Structure formats: structure tokens, C-alpha cells
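Listed next as C-alpha cells is one chain, alone, in the form predicted alone.
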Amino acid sequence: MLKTTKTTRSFALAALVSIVLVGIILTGTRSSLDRTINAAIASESLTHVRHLTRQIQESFPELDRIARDGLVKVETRRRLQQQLVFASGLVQLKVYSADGLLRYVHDQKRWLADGSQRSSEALQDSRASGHEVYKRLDADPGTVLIRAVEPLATETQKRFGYLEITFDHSDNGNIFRDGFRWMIFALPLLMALAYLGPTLGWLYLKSRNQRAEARLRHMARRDSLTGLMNRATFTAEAEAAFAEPPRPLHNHGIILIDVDQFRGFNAAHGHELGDAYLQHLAETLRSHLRKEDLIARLGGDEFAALLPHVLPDELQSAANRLRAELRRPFQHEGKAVAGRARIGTCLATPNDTLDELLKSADIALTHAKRNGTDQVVAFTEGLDSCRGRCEQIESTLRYAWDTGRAHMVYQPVIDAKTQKIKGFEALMRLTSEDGTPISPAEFIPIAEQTGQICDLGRRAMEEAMRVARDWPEDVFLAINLSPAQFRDESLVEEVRWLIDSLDFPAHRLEFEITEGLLLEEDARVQSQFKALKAMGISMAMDDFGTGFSSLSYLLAHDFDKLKIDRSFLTGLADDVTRQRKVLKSIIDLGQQLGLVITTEGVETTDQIDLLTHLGCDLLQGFYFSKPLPEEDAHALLLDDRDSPALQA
């Protein structure tokens, strides 16, 4: 606002100076032009008077007698009067003697010999200089009155008197002025425009450049989509806020927000709707936080808010209020979509720096992501200890295969009708330095966040295919693919190379992918999905039913199998009737689409009976076997081949 006011004042001052200068130019040009025209009129008038004077001298040789003794013959007077009548504009004609005595006055129609009339200044000047003298006697700007005095001399240059003529050239001057009247107005105007045009152009360009510079400064400080602070501006403003001493019982708090599965949301609904949702989120932050709070878009779907001088309860209340508001459906061009956000908060201690506060809030946000969607997690010292745990797991993952801490286990997949093994799902396991198992729910998110998942997955795939190539031809191998692996452009070539180098039949290989991958769908995902299918690999949708768009993606892609998530068995166990209806609907849908149906998490005979009755094809769970090491899985497969199959 201050810069805008300064620019406006600068423009107004420049405009005022321009107006003053234009006024000066108009006035000066008009005055100069008037003087020039008057000088031209005077010059033309003097020329006319000089010509008339010469004409009178040549026409009346009697002037020497008149000047010497004042005697004017009647015939001479008559001729003078006749001559001068035709001299339009003549006011007065006088003849003086050599010593300045007035001898004859034309306008009085009489002659004087006593010299009683006072001589004029023009005559005195002429007598003093010995030359002709011309003076303007204008009484007002509208008249041009000229007085001319010419010395009279003989052919031998002996002066015998003076001839004085007073001539009114006003009529000719007005004609002359009328001829130049357009210049009196046009020339000053043109000169003013000649200055004002470039000046206004310069002012316009300067104003435009200032606006452009202001926009660039704004863009350098603000996020172009939401108008919020960008990361650099937020950091600078937050550092300035930290320089202020905290109030009693108050301190600085921070809220970090991450939109849940925004890339998938963006891909599913379009970038336009995704951008509109980010703008909606930014407006929600503005309207539900205080004016003094600093709000920024850090990048992508990550937002931050620094709340200066806030109480602990106020910080948590603000975070919960934002979560509740973001749960509301977002309306855009007739579409209603619901977003979910993970939120991490932290309240600074008196000795905390901004970097420490941001790191602590990021730890809280990481735990919110791991705990699921729509979570608000406040930082505690207990979470800080988990950071060391994460760093330890990250270090373990880096050399997991080389140090023998990573290995594969295999869980059998059973034919629901015959109870025979149809295949195995390969699962990666990790142990710490002391041999303690690390849960996949703990190390897989860390591997994905650190970018190690692609290398780990490649090694796991190679190990599983090496083991499974010795199994019977009718036993398939199922491998989970992380969305990060699927986004790797080299995935298809690596799979093809493994199949060729290990001589593993592609039709025995099955890749299980989750809805999370399809939510991020783009042309590359589509291309790799089709390329893997073209190689003969079976594609299965894993954890069906846990997302909000599973059905739409199931219909849009050429899957071979559908895996029902274990939550449909455990979550509906208390309502058998509802459980049966839901499972039947899913199985019927899969059968209508020609898919092989697998149910995970089978642990009881009642579940087996229910799923078999509903027409489920394959079963997997602890009832049959937990995931087994390579040797135990091979032994289980041999026993299964030796045992008789159940009758359908």
C-alpha cells in the first residue's frame, strides 16, 4: 500500500509539473509570437512610411523653400493636399527648418512661420544624429502609429530642413495580424503538444514499468496461484517475528498442512479443479486464522502458518478448526468434492529457533501422515525420539540387502474350492542390527519418503523371481509394487530384463498395485500398465474397498484380479448379515467383470465357509499360513502337492 501511494504521488507530481510547464510554454510562445508579429507589422509599417517620405520629397522640390522661409504657394499647398489625401493612414505631416522651426502642418491646413510649436522628440533625435528616425507612438495594443523624421538636403548634401510624418498603420497591421491569427493559437498549442505528448508518454511508460516492477516484487514474494507468501518470504517474515520477545505464557506456534493424496486428487478431477481446491484451502486459512498470522504455500500441496504469541490451547484449537473446515465438501462448477488434510503442529519453547520449530512441526506432520488421513498431531518429546528411530531405519535400509538384514518371505494363496496352493505373495522383511524385526508398516513409508523404495523393490523382485522359478509351472508369484516404483520410468525395462535373465515365465508373475497409484494416474502410468500387461503379467488391484474411487478405477483399467481387503472380514465381524451383503456385492461385481477374486485376512473356518459359498476364488490369511521363509515355503508346497485336493 505504501509503495502504491508513493507511485501515485510521484505520478501526480510529474503531471502537475507537466501542466505548469505546458502553461509556461503556452504563455511564452503566445507572448513571443505576439512580439514577433508586432515587430513584423512595425517593420512593414516603417518600410511604408520610408517609401511615402521618399515619394513626397521627390514629388515636391518646393520643400526647401518651405523649410527655409515657411512660404507655401497656393498651388503647392493644393498639390500637397491632393497628394496626401491619397496617402491612406496619414495622420499628420510637418515641415521643419534646418534649425528645427515648424514651417508647415498638413492636418491643420495652415502653415506657420514663427516656429512657436514645440519640436518633437523624433525631430530632436534626428537633428542630433543627422539620420532618419522612426518611432512607434502606439497608444494601445490595437494601434500601429509610426512617426518618421527624414532630413531634407540638397543634391550637394546641404541640409535645409526636416520632414516629419505621423502615419497610422493600424488597418494594415490588423490585416497582417489576422493573417497570422491561426499561428497565435496553433503554434503555442503545437509546441505544448510537442512537449506534453512525450512527457505523457514518458509518464505512462514510467507508471507501467513501476506497476510491472511491483508485480515482479509481488511475484517474488508471493505464490502466484494462491496469493499467499512463498517459502522465502515466509522464512524472512517468520525470522522477524522470532526476533520479538515472547509475551508471558505465550509463544510462537506453527501449523504444517499437507493435502492427503493431492496428486491423485489432481489427476482424478483435473488440474483446474485441483488448483481451485488449493485456492479454496488458502482462503480457508486466511478466514480462520488471525490477521497477524503468517500464512504460506511452501510448495505443491504443502502449507504453513506461523501464529505469533499464541497459547497452547489456541494453537491446537486453530488446527482442529482448520481440519473441521477442510472436511466440508468443496463446490466448484457443479462438482462437490471432499478433501482431507494431515496437520502437524508445534509450540516453540522460549529458546527455540525457527529452524528447530519447523523441524519439530515436520516430525509431527510425518506422524500424522503415518497415522492415516485427516489427522492432527501435536509435537511432543516422544515424537522427537521417533526421529532417531526413523534415521536408524533409513540407515538400515541403505545397506539392507548387502548386510543380510533384508529378506523375503512367502505367504500362500489358496484355491477356495480345492484348498490347494495356487501361488505365493512375496513380502519383504527387515531386521535391525540386533535382529529385531522392523514392521513393514514402519520401514516402507520411510523407504518411500527417502527414495530408497525403488532399489529395495528391484532387489526384492529379483530375489523372489529367483526363488519362484523352481516352483511348479502352475504356481504364480505375486509381488507388491509401490506407487514410487511404478512411477519409475525404468520399471518396464527392469522387469523385462529380470524375466529374460532369470528365464521366468511372465504368465506366472502377478503385480499387486493399490488405488493410491491410480489416483496419481498420468500418461506414464497408463503406458507402463499396458506394457506390463502386454508382456503377459497379471495385474491385481490390492486392498480393494479402502479408497473412495476404487470402483471407478476398477472399471477403467484392465485388471485380472481383485483382492478384497481384510477390513471387510474384521470390521464387519459383529454384523454378519451386513458383512455377507457387502462381500457378496464385491464378489458379484468382480465376477461380472471376469476377475479372479482373492480375499485377504482369512483366519477362521466360518470365514472360509462364507467366502466359498459366496463364490470367492482365492483365499489368503493366517488360517492357512503366515508368511514363510524360502525353505519353509518350498516344503509347504511339496506337502501340498502330495496331499489330495478337496472335492468341490
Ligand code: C2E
Contents of the next structure:
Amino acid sequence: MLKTTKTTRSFALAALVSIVLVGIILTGTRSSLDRTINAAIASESLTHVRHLTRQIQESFPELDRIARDGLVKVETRRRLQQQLVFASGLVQLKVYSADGLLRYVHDQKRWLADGSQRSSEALQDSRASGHEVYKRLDADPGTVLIRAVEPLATETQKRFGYLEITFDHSDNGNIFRDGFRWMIFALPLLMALAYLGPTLGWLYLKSRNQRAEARLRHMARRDSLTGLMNRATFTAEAEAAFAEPPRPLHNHGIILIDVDQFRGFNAAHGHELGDAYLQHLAETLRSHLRKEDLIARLGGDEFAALLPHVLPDELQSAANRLRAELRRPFQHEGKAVAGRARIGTCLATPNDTLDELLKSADIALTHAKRNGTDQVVAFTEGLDSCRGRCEQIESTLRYAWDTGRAHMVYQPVIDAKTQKIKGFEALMRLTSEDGTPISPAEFIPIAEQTGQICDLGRRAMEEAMRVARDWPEDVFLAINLSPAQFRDESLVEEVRWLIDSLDFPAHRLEFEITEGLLLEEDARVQSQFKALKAMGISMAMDDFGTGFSSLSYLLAHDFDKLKIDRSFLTGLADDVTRQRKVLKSIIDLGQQLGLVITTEGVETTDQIDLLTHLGCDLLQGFYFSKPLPEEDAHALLLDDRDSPALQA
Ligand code: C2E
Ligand code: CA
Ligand code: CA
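Would you mind generating the form predicted together with the named molecule now that we have the form predicted alone?
Now the complete complex, all chains and molecules, led by this one.
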């Protein structure tokens, strides 16, 4: 901004200087040219007059007589009149005696009708000096009128009269002046151009360099996609804000924002839309925060805002405003797309450094991400201990299988028609060092983040297959697979090895995978998916309907089963008609695609009736059984085999 005004100012100055210079050059050149031209015309006219005077004297020797005694023969008068008509420019010819008496007048243009008798100034001068005299009689600037008086003398220099010629040289002068007129304009113009060209060129190059420099500086300081500050600039500017003197009751506040499952968003909607979403997010931050707030894209899908000198309420309401705004779907090329953003905030205490503030806000953000909440999470000391808990879980997970803190439980999956057990879903359990259970909702994300899930998952799979080996031949075993396990190239080999070594029939095995995995469309995921299917293993799409594009992925992959997420039972319970319609559509669609449909989270007889009526194949939920330890699952299975099947 500053640079632009500076450049504009130099241009304006150059333009002003140029105009003044062109003006000076124009007037200067014009007047000096005028002078030169006039001088040239005068000298040319004199030559001409001299020539004419000489010619007349030579052609008319009778002038001698005329001057002496004023006698003009008829023949001489006729000759004079005839010949002088052709003397171009001649206005008047007069012949005087030696004492200045007018002897003869030839007035070509009736020039001096009255004053012809009066002796001219030029004559007086010539008589006084005894020399020839030339006078300019020009009335206006366009005319060149010359009067020449030449003494007439004998060969012995005896003066006997004067010849006076009045001569109009205007036409010649004008022709001459016209010839030079273009120079009056062209010359100053050329001179001005000679000055302006290099000056403007220099100014242009200078401003271009300045612009390039500014752009480079901007690029180094800004994030190219969103135009927000980058991390380095943000840190520097925030440090400067921290160096300012504090204000009573006010403190610096920080808001950290992270896009939930941005990888998934990108894979589902394409990178162009992903970029557009980040730009939309940046714009939302810009338009909903104050001018003095520092806003930055710290990296990938992570944004930060430092709100200098705010009250606790102000920070909270700014964060809530952003949350409300980011919940709305955003429009891109006629398409409404919803993204999810997590927000963590922290208000500095007087002695906090920027680093500490950022760390605390990050803990709040991690909490928001882990809980999957789209509420704003404000940092509290309690959350900090939560970080300690994560570290504790991570260490518990490290040796969980070897120390007996991990084990598997099995939840039955029931045939909706016969209400007999068709299989079990194996679910992992973790107990902390003090013996309290840790929920998978808590430890699975940590295991995924730390990469421990591959090892844990392998052990879980081995354990579940070893248990399920003793179940009847027709009972399937469903195992949850994490995206990280799928990304691991050895997955197929390990599964094959387990199947072979435990002698477990592949057709009894089922893998449940969430859409999140398939979003990471790459050749490896595809080929592992196919290889597992080729071995005879069933593939189930888990948590159907909770992700971004369940439907398109369902169509793109060769699934055997579809598990409707339990949120479809709980979330829609208020509006039964609507719930019915949604469930019916999903079940119909799944069946049209030849998939077996399971609904999770079945807790009531009403839900069973509804799902059975809608044609859902399998049911799973607390109504039938909670996930059970190995022995209980086995006992339930034996019971189930003994009891009669329900008649549809
Ligand atoms: P999920 O795969 O959707 O598993 C079903 C979850 O729903 C289980 O929670 C189960 O206990 C719960 N559930 C079943 N019926 C009902 C019901 O009627 N009402 C309610 N409210 N809940 C019901 P759990 O065991 O806490 O597991 C949570 C999630 O953790 C699982 O969701 C799965 O994504 C993950 N998980 C669990 N075990 C493993 C594992 O061995 N490997 C992997 N990768 N993920 C696992
Ligand atoms: Ca599952
Ligand atoms: Ca599920």
C-alpha cells in the first residue's frame, strides 16, 4: 500500500516535471526558431532587393536622365511599366534627383496613393549617409516589406539621384516560414520525447522492481493460498504484541482452528474444493475478527488467531461466532458443502509467554478433536491433566497385550427374521494400570495417532480368530480394521498367515472398515481390498451414513455388507416417520446393491419391529447383548443353538 502511493507519487512528479520541461522547451525553441527564421528571411530579402535594384539600373540606363531633369520619355515610361509589372514583389519604384526631388513614381499596387510626394525616411538616411539604406516596413508579423534606397552615381562617383524600391517579400517569407513551421512543434516534441522516454522507462522499471520486491516480501510473509500470515510472520508479530505493556483486566487470547478429517474432505470432494474450503475459512476468520487481531495459517488445515488485549468474554464470543459461522455449509460453484472445524481457545495469564499460550490452546484443540465436539473448547488446567492421560494411555497401549491389559469382547449379530446369532463383532478392551476400563473411543484414536494401532490390531485379530475357531462353522467373526492397518502393505500377508496357521476358514471372516479409509483412495488400498476379497473374506462398510460420501464409496467398492450407524436410530427418534423413511431408503438401496444390511445400536423392541418390517437382515445392539468376554460369548452361543428359531 505504502509502496504503491510512493510509486504513484514519483510518477506524478515525473509527469509534472515533464510538462514544465516540455513547456519551457516549446517556448524556448519556438522563440529562437522564430528569430532564426526572421533573420534568414531578412537576409534573403536583402539579397533579392539588391539584385533587383542592380537589375533595374542595368535594364534602364534612362534612370540617369529621369533623375537629373525629371524627363521621362513616353517610350521609357511604357517600357518601365511593361517590364516592372513582372518584377515579382515590387510594390513601388521611385526615382529622386540628387537633392531629393521626386522625379518618377511607378506604383505597382497603388501603394502610396497620397504620401507619394513625401520623401521617405530611408531616402533621408541615404542622403545623409551617402550609402544605400534598407528599411523594414513590416506592419504585422506575417509581412516582410522592405524599402531600399540606393544612390545613383556616375562612374566618377558623382551622385545624380536616388532609386527607391519598395518591395514586398511576404510571400517568400511565408513560404520560408511554412517550411520551418513543423520544426517549431516537432523539435520541442522530439526533445520532450527524448527526455520523457528514458525517464518514464526508468520509472517503469523502478516501479516494476519495487512491485516484484514487494511481492517477494509478501510471499515470504504470507501463505499463498489464503493470503493470511504464515507461521513465521505470525510468531514474529505475536511476539511483538506480547512485548507491549499489559492493559488492566485485558489479556492476549488465542484461537486455534483445525479442520476435522481434512484428508477425508479432500479425498471426497477433490483438492480444488479443499482449497476453496480453506480460503472460505480464512475469509470467515478475516471478516469475523477485529482488524488488530493477527490471523495466520500455521500449516495444512491449521489456523490461528491472536486477539491482543481481550476480556475473557470477548475471546469466548469471538470463538463462538466463528463456530456458528463455520457450521454453515459454504457455497462453491453452486454447490453447498459442509466442512467441520474444531476450535480450541486459551486466554493468557499475565506471565504467560506466547509459546505457553500456544501450547495450552493446542491442548484445548486436541481435546476438541478427540471428543469430536464442535463446541469451542477453552483451555483449563483440567485439560492439561488430560494431556497427561493421553501419555499414560499411550504407555499402557505399548505393552497392553503382553501385560494382559488388552483383551477382546464379542457382541453378537442377530438374524432379524429368526433372531438367532449369525456372528460376532470382536471389539477391543483396555484396562488401565489401576484396573479401570478405558473406552475404545478414547484409546483407539490415540493408538491411531501414535501408529500403535497396527500392532494392537494384529494381536486383536489373532486373539479373536483363535477364539472364534471354536465356534460353529456357520458363525462369522467380524473384525474392525483401522485405516492405518490398511495402509500397512503387510496386511494381506499377515491375514493370510493367520488364516493358514490357525486353520481359520476365510469365508467366516469379515472386515469392517469405515469410509474414512476408503477416502484415501490409492492403488494400495484398492489392491489390498481386492486381495482380501479374493481370499474369500467379506467386507463390510461400517458406520454407514456418518461420513462425507458414504454413498459414492459404497458404489465404488465391492462391499458385501453395510452397517447402518446407530445414530440413525437415536438421532432420528424424535421424528418417527422421517426415521422410517430414511432407514427404508438406506435398506432398499443396500438390498438393490445386493448387500446384507446390519443395523447397529438396537436397544428396544420397537426398533427391532421397525427394522424387521423394513427388511433389515441383521441386528446388533444392547437389546440382544452387550459385547461379552470370550467365555460368555461362547455360553450365549450354546444357549442360542439350543433355543428354537423365531418363525418369521
Ligand atoms: P464400532 O465399530 O461402531 O463398534 C460398535 C460400537 O457400538 C461398540 O462400541 C459397541 O459397544 C457399541 N454398541 C453396540 N451396541 C450398542 C447399543 O445398543 N447402544 C450403544 N450405545 N452402543 C452400542 P465400543 O466397543 O466402545 O467401540 C467403539 C469403537 O471403537 C468401535 O465402533 C470401533 O470403531 C472402535 N474399535 C473397537 N474395537 C476395535 C478394534 O479391535 N480395532 C479397531 N480398529 N477399532 C476398534
Ligand atoms: Ca464395527
Ligand atoms: Ca459401527
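Residue numbers count along the first chain shown, from 1. Every value quoted in this text rests on a predicted model; they were computed, and no experiment measured them. Take the two forms, superpose them, and find the largest set of C-alpha atoms that agree within 1.5 Å; that set is the rigid core.
message = Would Arg328 count as moving between these two forms, using a Cα shift of 2 angstroms or more after superposing the core as the test?
response = Yes, the C-alpha position differs by at least 2 Å between these two forms.
query = Superposing on the rigid core, do we see a C-alpha displacement of 2 Å or more at Asp99 between these two forms?
reply = Asp99: C-alpha displaced by 2 Å or more between these two forms.
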